[in-house]
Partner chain sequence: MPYCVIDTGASRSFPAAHALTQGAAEDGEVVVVIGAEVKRGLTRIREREQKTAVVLELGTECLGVYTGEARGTEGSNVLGFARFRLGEGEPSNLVELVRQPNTAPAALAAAKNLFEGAGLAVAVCNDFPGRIVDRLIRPYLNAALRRLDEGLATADAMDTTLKLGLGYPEGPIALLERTGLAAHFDVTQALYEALGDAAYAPARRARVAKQRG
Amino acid sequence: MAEIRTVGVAGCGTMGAGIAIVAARAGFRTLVYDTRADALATARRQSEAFFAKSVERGKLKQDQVATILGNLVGTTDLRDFKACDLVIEAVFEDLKVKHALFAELNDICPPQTIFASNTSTLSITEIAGGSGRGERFAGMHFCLPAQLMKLVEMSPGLNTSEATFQAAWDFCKALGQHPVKTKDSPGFILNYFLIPFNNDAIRLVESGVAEPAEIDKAIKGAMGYAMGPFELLDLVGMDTQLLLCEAMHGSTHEPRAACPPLVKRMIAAGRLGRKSGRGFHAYKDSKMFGS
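Let's have the structure for this sequence by itself, in the form predicted alone.
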């Protein structure tokens, strides 16, 4: 198995941008792809602000930041991924979208390139089925925000080779992350619990039990969570939450995984969360979480 030196991250939304930061910070040459040049520019500004804050806090030196940012390159041309040893997909939770992306990548990348998906709800085996290289495919679900959270859920598909999974596992550890192995099961570990939990919190607001700020305060104060459910939902985005619910509910038919109506109303109103400036809470800027 060839050594992983160059990493591609497909999609530079909140999740993809965070994964790219983790890879570049660990010393890997990191290419970030998105169809939207403005999204790449925004992610670059947010990454620079994040690392500037790291310098202020004494976690990094300025010369280290220069090296890291030199490793981080954005592109709107997927063909640039032909140089990648590993490609991590971080696009919408839509199987057709992922299949189309991986089919294109399969034509671009050499046979030895490993493919991975950051999916948090969809089947790794089903995604890999449209990739053209099921044995060289693994699940790598980073936690949000990836640049701060260390845990990564690692999931082999039914056809994933042992060598591929070991290479992906070793790469995860080289990033400084903490991998845990899960089966290819809906929601894996975290979202099996988290999606119904967050939906329950939303339903408390729908039923008038308490306001989002009060629920966040209660959950953090009594349960020790770093973020309340509504702070996390605003970071994830209402549009992404809808897709997560649809994927999870479609796989499990668990009633608590069904998307609450309030989420759809908020999407219609443009209240997507941090990225739009307003969700369950209001935000003054679009800085990356943790910067």
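Show the form predicted together with the partner chain, please, because up to now only the form predicted alone has appeared in this conversation.
We keep it simple here and write out only the one chain, dropping partners and molecules.
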């Protein structure tokens, strides 16, 4: 496998922007593509602010940041990705959108370029199936916020070659991330366990076992978790939980993955979570956690 020097990140939203920071910080020339120029501009400002903080905290020196930011280039022209040795896709969670993007990339990129997808709920094999290069395709699922979270769940599709997976794995380590290998299976590891667990917590409220605040207190106190399920759900948002449930339940049909009716009622009532000021808990402001 050819050495990976230039990385493409397709989609510069919440995840793409973070993944691009990770790649540039690790010393890769990093191209970020989005159809929206404003998404690129916003991400640029956020990246500059992020690296300014890194300097403040003594994690990076000013001249290192200058090099990193010089290596981090936004573009609205996908043809620039012909220079990429590996492309990580982080566009909308929609199989058709992803297929269309990869079909275009397959024509643009040289044959040795490895494709990776950051999908949370779609099948790597299915996305790879529409990419024209199923054997040079791997799943690379980062966690939010990617620039802070080290975990990457990596999965081979049915047709992924061993050499491709190994090259993607080595690249992930070179990013300074912590890869774990999982099957291409709905929700991989993290969401496979988390989505039903959160649903179970919601069902405890539905069936009158306890109030959300008491359940949060119990789980934190008994298990040593940093956040209770309802604190986490308020951060995720009920609208997102519904989408996650629909995707997970749609592919597994496991009862625990089915969206509890209370989630839909909360969405209807405008209780989306932190972002709307009220979810299972009430918030004084809608500031994002940690900001």
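Residue numbers count along the first chain shown, from 1. Between two forms, the rigid core is defined as the largest C-alpha subset superposing within 1.5 Å. Nothing here was measured: the structure is a model prediction, and the numbers come from that model.
When one rigid part swings against the other between the two forms, the hinge lies at I189 among G250, F92, L262, I189.
This chain moves as two rigid pieces, and the smaller piece turns through 21° between the two forms. Summarising the core-aligned comparison between the two forms, the C-alpha atom of L244 is found to shift 3.3 Å.
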